[in-house]
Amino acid sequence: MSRQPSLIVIGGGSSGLCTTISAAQHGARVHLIDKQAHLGGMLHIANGEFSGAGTRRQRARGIDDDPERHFADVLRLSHGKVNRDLAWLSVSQQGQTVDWLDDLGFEFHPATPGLVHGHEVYSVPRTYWGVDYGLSVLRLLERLLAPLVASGQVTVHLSTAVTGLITVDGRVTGVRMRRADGSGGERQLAADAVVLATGGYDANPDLRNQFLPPHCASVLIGCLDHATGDGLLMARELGAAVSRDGYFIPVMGLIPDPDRPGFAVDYREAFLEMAPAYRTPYEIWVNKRGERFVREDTTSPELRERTLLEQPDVTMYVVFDEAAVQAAPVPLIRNGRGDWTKQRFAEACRTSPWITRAPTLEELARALGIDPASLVATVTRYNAAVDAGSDPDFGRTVLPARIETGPFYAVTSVAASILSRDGLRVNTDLAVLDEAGNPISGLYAVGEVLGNNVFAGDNYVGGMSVTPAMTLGRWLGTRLATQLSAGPTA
């Protein structure tokens, strides 16, 4: 005789959501446990962007694909280096996370499916937003959540931390937990199974940086403050296997927020447009020590970004004149909401604290920390490219106007860290395993705390951060529904 079964899902974000409401729709009793006041993740800042072949919506646009296809671009792109199994698993489902979300009406972007080029590029168009990026895919969540929550079937419990997992005999069968501001008392929670859907680590730099590359610790922190890696904590104190692939790709762009050192200014406000398909670079980009390090008009993502690895504290400063405020046709600052005019990012050049001005070179190099000669000579050489139309150092071939009006304006960036590229390991039923390869009974893992590398290597793969952890949550909620409801399972 079937049971209706228990479940406890530990955290509210996308994997979480996808999880609570396909187990509840399945039949599970579900009680999805956040510590924010409010439900998202990171779909508040995320673009969202997700990934599926061979669905409705590319063949009405005539783009012939499908999972095979879409999975040989994720080994190129991704160097063969993802989890074969893990990452099949979504991306031979990912056209169904698509179609399902088309049958729910979701806010399709009228650019969609396009080809995105902050990062490599796949080979046909099968990547997909929303009109309002992530908040399209949380509000749709959110309404798939609410019918759930008004019948009983799932219980949400807001502003609640999650402060350890209960066992017996070695197995997971509930969590301790209280008010996320530390008032009250510690409760107990039971459950047939736990499922860990916390997010990453990368807003806890001491987590952070214990699987980062030691030249790379002084990272921007580019996501939200609740990540801070509270799953793969929880779950180490049991003896889960944690990835050490040692793999680390920065996001380029993002400012240093000069009243919260670490931590970039939220991107959702501003960040640099480095992709040469959106905007025609008129700056350089230069290192602390002055020069350039690479063409900045590459079509490369993976080039810059791995090639700003290699500078001095990874750090880079974007050197642009006044005359390239008023001929550039698209600003260098940007966001998501579109509105950074010409006329604000003039009036940033005089006015923002993100933006160091001077006169001259010399006194601009200076106030960034370089030696002038450095810059004086790295500009004088570009110039000197600019005239002759051929750049002999790094092949840079869109060479618009010198640089040579005062005043003189750099930004500055540093390279960031906004996704956990380590992460649980897990089997192919998402069951967190042991440092001896053995499952952890009653425990469940699925998004960001499994790492993206299980899904993009050691790279960014277009969609393949959100669509897995919708895919893979609405597959392990639905399994374990169904697998609980005849008892709790090995």
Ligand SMILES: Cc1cc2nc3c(=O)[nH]c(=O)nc-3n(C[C@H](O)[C@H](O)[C@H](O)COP(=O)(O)OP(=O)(O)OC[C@H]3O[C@@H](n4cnc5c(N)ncnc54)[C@H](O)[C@@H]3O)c2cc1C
The other form holds:
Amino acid sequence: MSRQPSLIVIGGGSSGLCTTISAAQHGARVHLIDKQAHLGGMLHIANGEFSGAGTRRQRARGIDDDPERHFADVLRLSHGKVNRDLAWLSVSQQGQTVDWLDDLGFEFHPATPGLVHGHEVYSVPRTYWGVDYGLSVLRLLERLLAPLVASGQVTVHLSTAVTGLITVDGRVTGVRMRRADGSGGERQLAADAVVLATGGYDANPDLRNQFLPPHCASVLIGCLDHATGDGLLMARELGAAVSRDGYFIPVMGLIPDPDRPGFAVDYREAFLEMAPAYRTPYEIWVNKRGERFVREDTTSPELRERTLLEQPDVTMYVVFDEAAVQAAPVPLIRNGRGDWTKQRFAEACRTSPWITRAPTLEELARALGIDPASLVATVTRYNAAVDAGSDPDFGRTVLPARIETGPFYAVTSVAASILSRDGLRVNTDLAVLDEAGNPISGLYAVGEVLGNNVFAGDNYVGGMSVTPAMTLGRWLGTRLATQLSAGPTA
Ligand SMILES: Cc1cc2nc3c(=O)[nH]c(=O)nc-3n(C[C@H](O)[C@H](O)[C@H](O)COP(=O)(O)OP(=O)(O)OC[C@H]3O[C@@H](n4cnc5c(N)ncnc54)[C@H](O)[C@@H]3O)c2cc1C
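What's the form predicted together with the ligand like, now that we've got the form predicted on its own?
All chains and molecules follow, beginning with the one already shown.
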């Protein structure tokens, strides 16, 4: 006889929201717990670019595509290093996720599906985003959640951190939790199963640096504060296995926040646009030795990101002159709101603490802590390349102007981590595995807590974080609600 199953979902980001909504829509009673005062997790800052193949939106634009071709692209871009079973489980259903959002009236950006040049590009346009980026996804999921909360099918516990998992005879039967303001002390909640949808660990440098190569320990934190790896730590206490693949690729173009050491300036406020598809580079990029290290007009995000990792302190300086500020049609700094105009950028060059300025190149070098002779030699050689129309050092072909008109400027940028590469090991039921490879009974995981390597290998692959989070969240919620209606699984 069927019974009403109960589920605890820890984390109300894209993965936890999708798990909660599908489980509740399939009859489960769900407690959704989030330590923040609001739902949405990383959707508040993310571009929210998602990918899926064979969609109605693609067909309407004459784009011929299917999940097999999407998967072939994922394998190509990830250098074959994904977890093939889990990546296919997601990719094979991602087109359905896109159509599901479409059916629900998702506010697609009119440019979608598009090719996105912030990561290595897919072979066909299959990336989508909303008019308000991640927030468009959040708005839609909150709309779906509201009637489930109103009917009592879902209870949302905000400002409530789960502090541990409760087990009985090796089975996870519930959680311990505590309100952020300390009121009510520690409480316990029981359910048939618990889902960890707690996201990544990138805002917890001590934990993050256990997974990063040692020379990358100073990479900036480019995500929101909640990503402290709680789910990973809680599961590890129960003997859960955690991957340690050793892959890391940074995000490039984030600016160190002078007010928050170790953190990047909020991505929603400002980042440096590095892709020549969106902005012609009028500058050179130099390392702490004052030397160029890659062609600034490369169309390969992977090449520039990997090359930055090889530079001292994974740090670079974007060096340009006053003539570039005046001549460049698109400013170096931008954000998703599009409010970095040429005028605003010119003003920032005069006043912003993110930008170092000096009347001469030598003084600029001194202010940055670079050997002045080295920077001058680099700029002199670059100017010769501009004059010759050819760059013998790196093969740059976009050579718009000499760098010679003071004042001279530099924006410091440090490699950044925005999402976790390693995570909990799970099987194809998304059951968390112990070190011996056996499922920990009653415990499941979905979203970034699995580590992005599962879906993107050693690279970034368009939409392959938020789309698996949503797609497998929906899949897991439906399955658990259905399976648990017959009683807790083994
Ligand atoms: C700047 C930026 C841009 C990005 N752009 C893209 C993109 O375009 N495409 C893409 O695919 N990916 C992108 N990502 C990554 C993507 O947004 C995330 O991987 C994805 O949203 C993670 O979803 P999640 O539900 O697994 O975790 P999260 O969204 O991080 O949610 C986890 C939730 O769990 C809660 N939580 C954690 N611990 C506890 C606890 N102990 N108790 C209770 N609650 C807890 C947190 O408060 C949070 O709400 C981007 C990330 C960043 C930072």
